[in-house]
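The chain below stands alone and is given as structure tokens, in the form predicted alone.
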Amino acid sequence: MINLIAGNSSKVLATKISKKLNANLIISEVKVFPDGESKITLKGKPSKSKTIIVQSIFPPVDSNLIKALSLISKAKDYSNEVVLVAPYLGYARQDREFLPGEIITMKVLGKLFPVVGASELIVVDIHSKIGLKYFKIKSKNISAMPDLARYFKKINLKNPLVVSPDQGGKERAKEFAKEFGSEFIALKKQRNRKTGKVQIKTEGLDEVKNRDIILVDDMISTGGSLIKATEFLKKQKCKKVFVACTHALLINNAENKIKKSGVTRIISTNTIPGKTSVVDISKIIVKALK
């Protein structure tokens, strides 16, 4: 029987996956000491067969990363085949040297995971596939866009249009629109690499007028890009604005700020648990594992 170790950041998702795989579910417990160190204990013993670890690496990113590495190392004591499922992989935005002197942290992770014992990595809607080239182990990126699109089919929308907030997400929006059955467009965005300030460079858009909009993105951190995009689209006289994203980090009261800008609802997957995480991706992860 396959072993499945549930990291503390992904217990609910891991349980769903284990049931679909009929796997031996092993829960990990974490005790945090006053100095911030974590003590991780497996509540069960893995067999010597294949072991899957499910641990999303979202904030606190460094803490959840150390836990993932520790679980991999322990699993390797029992099994020769250790698969890390990191539905949300922190540091994925640090996949190249944007400014002189910046460390490519994805290159560091690419070295760490195989050293501690991982033989395969599965992620969901990674911010940039460039980062996976640093991994010398088998790696797979799977898309949650079809599942998100199917969820939106249940919502009664007025002449909907799928919109990517930037050109980088154009293919993502295209995939969503194909499953959803609508047109799509991509806005032009410019971000200052030093200040992080975002500007929408797209000129006026007649095609959004009187239409409901689905803003599609891979992740929401502080929501700055989505807020700028929503404000722009509202000026073009669109109707309601919805957000579909895979990973809803929603840092620093981002959800309230996004809704204040004019967004009706945020829909995300359960790669990161939260009240917007209504789309379950356990099925597509199980398919990738098989």
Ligand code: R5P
Contents of the next structure:
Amino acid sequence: MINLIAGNSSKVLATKISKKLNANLIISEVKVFPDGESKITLKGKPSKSKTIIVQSIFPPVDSNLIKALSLISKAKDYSNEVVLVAPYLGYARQDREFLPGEIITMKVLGKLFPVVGASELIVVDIHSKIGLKYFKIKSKNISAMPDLARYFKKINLKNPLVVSPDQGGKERAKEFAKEFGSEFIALKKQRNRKTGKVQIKTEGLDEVKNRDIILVDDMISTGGSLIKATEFLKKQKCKKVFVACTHALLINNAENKIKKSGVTRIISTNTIPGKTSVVDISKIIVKALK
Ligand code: R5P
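Form predicted together with this ligand structure, per the form predicted alone context:
Shown next: the complete complex, the earlier chain at its head.
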């Protein structure tokens, strides 16, 4: 029987995956000491067979990361094969040296996961596939775009157009639009690497006029990218703006800020649990695990 360890960040998702796989579900319990250290205890013993660990690495990122590493290490004591499912992989955006001296943290993770015992990594809609090239173990990036698109088919929209807020997300928007059955475009976005501030560089855009828009992105962190994109699209006289994204971190009241900029509704997946996380990814993870 396959073992499935539920990391503390992904208990509900792990339970769903475990039921679908008919796996031996092992819960991990976390106690935090006054100095901030975590003590992690497995509430069951994995067998020798394959062990899957489900631990999404969202904020607190460093803390959820060390838990993932510790769970891999412990699982490897029992099991021959350890697979880490990290639906959201924090640090994925740090995959290049944008400014001199910056550390490529994805390169560090690429070294750490195999050293502690992981033989495979599964992620969902990673920011860019560049990040996975640092992993010498088997790695898989799966897309939640078809499932998100199918959710949007149930919403009544007026002449909808799929829009990526930046060129980097063009392929994702294309995949979404294909399943959804509409056209797509990608805006030009520029981020100041020192301040993090975002600007939309696309000029006048007639094709959005009087149409409902679905802004498609891999993730929302502060909401800065989507707010700028929405303000731009509203200026071009679009109708309603909806957001479809895989990972809704929604840091610092981002949901309210995004809604205030004119977004009608945000739909995300349960890679990160939350109010907007209505699309379940357990099925695509199970498929990737088989
Ligand atoms: C960047 O290129 C990503 O695809 C997201 O658009 C971005 O990281 C989201 O961050 P924020 O919500 O802070 O703009």
